[in-house]
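Shown next as structure tokens: one chain only, the form predicted on its own.
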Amino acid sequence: MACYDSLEKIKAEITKCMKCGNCQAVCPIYKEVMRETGVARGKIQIAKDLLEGRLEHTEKLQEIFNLCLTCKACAANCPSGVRPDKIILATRAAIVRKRGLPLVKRQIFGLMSKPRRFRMGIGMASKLQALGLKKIKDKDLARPRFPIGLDMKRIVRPLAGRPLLSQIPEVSKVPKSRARVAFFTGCMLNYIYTQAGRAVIEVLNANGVDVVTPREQHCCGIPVLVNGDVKTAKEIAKYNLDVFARGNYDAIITHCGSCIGAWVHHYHELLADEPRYGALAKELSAKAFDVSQYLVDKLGMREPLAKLNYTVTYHDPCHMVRGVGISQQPRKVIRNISGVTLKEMKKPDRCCGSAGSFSLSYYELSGKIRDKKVTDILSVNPDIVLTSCGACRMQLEEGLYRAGSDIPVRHVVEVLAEAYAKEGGVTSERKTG
């Protein structure tokens, strides 16, 4: 039984906390709210009291545990090796088991449990979004016309007119391929940043790799898991495992920290007690790579012949750098592009404050955390901000817009794809299969 199924399973982790308070120094939430319940130490004590029956599963406790970015800074800096992120997720799940989900989340997650309906719902939202969103002149950004579940001050990137999966062939082949991989697009690249999704395929093709992008794939399920809906998270995990087990792939390629974390860690943690799916999750986790990680560690990426002329800075997504330990590979990709200079900002791994649905529920607090990151970016004055996460990208785009900056934010592989294209085009032979 996983820790997400029983708070008792995380008891040993809870008792490891020495209450030293080192987590206060790195917690973005605590720096803003300055309350003990805002930091990992306070939440761990509450989890202990819940486990030992001294507290009830109240709405107030649910609110306290929602106040976490799951940025893992506390875990990375704990001298006792405690994993507060796991304790917090396990406690959220325990509270949801007792109290259930709020109505809006219950409806959204219910839709996500049905992949076909979810795709239809997003497709309908894409067609109708102009009714609820007003485009900002000369920008690929929009703001709400009226309350549609977003803060009225929120700036977002609208949904793409067509999802990535309907824009590309299912199979993108190259002559004399070195490998055959499956591409897990995730929601941000499939529904919003489709050009970044095409760039992933282009750079893999340019490195001699055939890319299969299964049509039936679904959200990675992390938004559901971090909100405590373990039942739906398991259903999504099983669905994706079934889809990607059908092909004989050398690797499964992702492009953001949440997606790679799902494949590397969360799927087999969730399904460890189910023999068939637990074994399948473990088998496929060994094949899962972030695109930068695969290019650098597995392929030895080909350096583009063409030269670009950019000064860039790189933002480390929390789930990428602390979740799966990937920080050098995106930087190696950047440094391998002739003419591109990487200028590091102060604390590039500082959380941007997005944390998926956190920025929807706590817009003002999320904005305060984001603005610190934007200040760091502006201090190095890059031509482009690069990152490896769509959710971070949207958060940074809003922050830079609010700061009056025109600095664009792009995925790392988009710049690499641009360099390959500049040298004469990507020599892939694409066909649908």
The other form holds:
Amino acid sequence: MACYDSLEKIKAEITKCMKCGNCQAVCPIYKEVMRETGVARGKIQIAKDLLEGRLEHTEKLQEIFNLCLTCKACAANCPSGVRPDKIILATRAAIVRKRGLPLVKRQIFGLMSKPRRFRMGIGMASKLQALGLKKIKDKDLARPRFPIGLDMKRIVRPLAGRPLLSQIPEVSKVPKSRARVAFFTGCMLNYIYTQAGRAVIEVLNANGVDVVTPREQHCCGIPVLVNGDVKTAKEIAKYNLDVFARGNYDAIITHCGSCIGAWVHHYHELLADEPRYGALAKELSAKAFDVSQYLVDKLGMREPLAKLNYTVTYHDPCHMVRGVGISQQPRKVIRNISGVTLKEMKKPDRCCGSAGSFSLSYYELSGKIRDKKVTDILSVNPDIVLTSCGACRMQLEEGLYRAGSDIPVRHVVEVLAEAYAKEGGVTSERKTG
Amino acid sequence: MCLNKVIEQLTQALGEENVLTEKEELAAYSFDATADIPKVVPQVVVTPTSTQQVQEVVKIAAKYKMPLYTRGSGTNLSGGTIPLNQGIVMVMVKMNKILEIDAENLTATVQPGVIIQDLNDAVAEYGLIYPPDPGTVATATMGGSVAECSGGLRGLKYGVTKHYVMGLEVVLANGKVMRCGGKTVKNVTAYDMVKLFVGSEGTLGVITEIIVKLIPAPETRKSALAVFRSLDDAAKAITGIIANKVIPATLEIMDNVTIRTVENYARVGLPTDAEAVLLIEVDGIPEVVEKEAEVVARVCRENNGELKLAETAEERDEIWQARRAALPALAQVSPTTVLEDATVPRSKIPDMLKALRHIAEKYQLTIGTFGHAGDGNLHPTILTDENNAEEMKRVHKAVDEIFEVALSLGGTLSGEHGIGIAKQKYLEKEFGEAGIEALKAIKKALDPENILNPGKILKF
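Condition change, the form predicted on its own to the form predicted in complex with the partner chain:
Next comes the full complex, and the chain you just saw is listed first.
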């Protein structure tokens, strides 16, 4: 759908809204701000006013549309089947076309449209981050020393010393492989949670799959798209499509809700009007899988022989559960690990408040939403919190740290990788025994 | 400029965070959930956090003769919260504390901004329920629900909101606070002011505290779905169940248009050639529920109904999934969904349904009807497009006729949505001239300057 190119194209979706207000019951933002502009119904009617000329592209309007986590809870709860998330993204895009992006975002997104310079930029940042970030004692977390674009109270995971792409070989082969897949690492795993990235490769290898991790791949582009920069999002989409069309892969594997959403939905939506890329996006969308989904639905994952001893809880990333409808597969992965008990928290699919760059712009509000999530996690008191998204992970790590908790947050496949690794130990023990 | 002064004083009284003045924020309060009603943008929106702040707002409105429109979540379906003459919109959602749950006296005391479902969740821990359950139970506020006297699916057995409100705190149009009613089951002191404010749609005072009656949660429940080839058989089953001394908690009907639309949308296995289906739930003590379910089954069969009794929780969910899908399914057929609220004595349900079918044919409109058959409260739902001016003319004529028929059958204009703007033109037909005069006298006595929600229920 070319709704990102013209607000007019989303008109039918806007008209579908019955104004019933049911979205108020599930909107994390509305629960905090208690204003009609915070919730989908208000935003949709304002988009209608904009479309029909009763309102203009003001800064206030932009602010109202920025105030959304794109968690899609409203869409899932809408009796009329309206997709408020699409209306909001289309309106953001319309506003950006008219008003442009704020300077900081323009600079960052400008850099993102050039993959090589982006990689260099992050590489430099990783070397220089110690200047801006102060490490928290005994933790893999840091806080800003001075305002570097982060809220001064913010707690973050520092960038990894070396990105995942330079830690791993381009091809990880296994003897007698069942399939050959391409690994789309995305930014969070490539630059921050590299351990989780290695785990993706390990679990795929352990299930007899060759993994190719193309060196030239780039950010999925969702952070750019949700900020209304459709032009850059399209450039990134085309770039990634070109990179992943080059090899003849059985599947493209991602490990994060936004990345999988990009491959499954957004690339095609963005490029539907362009014959070559539109067709390519559609073709590759059928090959894209989240790692848990691929393990469970495609491979029929092998249950690890070794036993672990954890009680875990699972947080559903919004873009994973509502964006692409994946919630059972990660749970099946967890349940397939012997000795691991999954204890569900209340409303595991409620947004953690991160929403990528949202937490940068609205740190306080994001924190209030996060703290509700943390309360739910703590009431389960797990040994580990598992999730399927790096951005959620960072948000939860900060929340748990602030709540004085030592509970670690990990990607689902890390625990699986641990079980497979321990399996090796079991075998060697057997050998020596 | 008067408005600037008003805003200045409101800000002084409520703090900046509780006063919205930017036109984009105001635009978000120009509508409610009613279809086919004009949007009007207020001049200022306030979000008070205490009774005292509400008093301040009312005093300022009175001083400057600014219209004051009180609003909860804005889920109402009668245009009741549209700021017709602009002025101040007062949103009560920040006054959302459950002040007390008194399990001994079976009451709860709440602020008006409490969401109905939140109250139900809180009292569930005591094994209690607050029975009124409008379709918007997860969103609507207690204040709005009391002001509109909302109903819901359990109306037949449990009644509507007014049957559960025991006491109120109200800020009057002069800014003074009055309390009426209380926790006593028996209370016959003076005029029944509680009932007067319940359903007053924000025109007589601003509700700032509510004491409601709670009841023990039914121990168990049983649901059934009955399919009828003929409307008359369905109607006979409805009256037959009650004549056999069973009062189901819920007794819902869906007509053929609704059945077909729901089936097309949700694929729940409804027979698309049936003239009507009834969805029935009995609740209470297990032995009684068992006995009542048998009666329901017998009466349905005697009236040529095919019956499916839910044996498990999943089967029960399946049955109610069909009912829950009714409005969404109808809503997705067309851009505009005009949801009406005509109510007749339950024995007149077949007459009303036939009249609706005739009206749909006469004005060439698609009307799907579902609703609370047991209490005679039907929701004829007209599927239309507000951009089609010619069709909207026919819609308006059809709506006029729907209410004419409902009244001629001894019915009423509203079973649960209230009058607001949408139905005020029919009011005299139900109340007569003397009745309207009496209503106006009450309004004038309590709000002589016509500050509170002007233009609703009555025209001045």
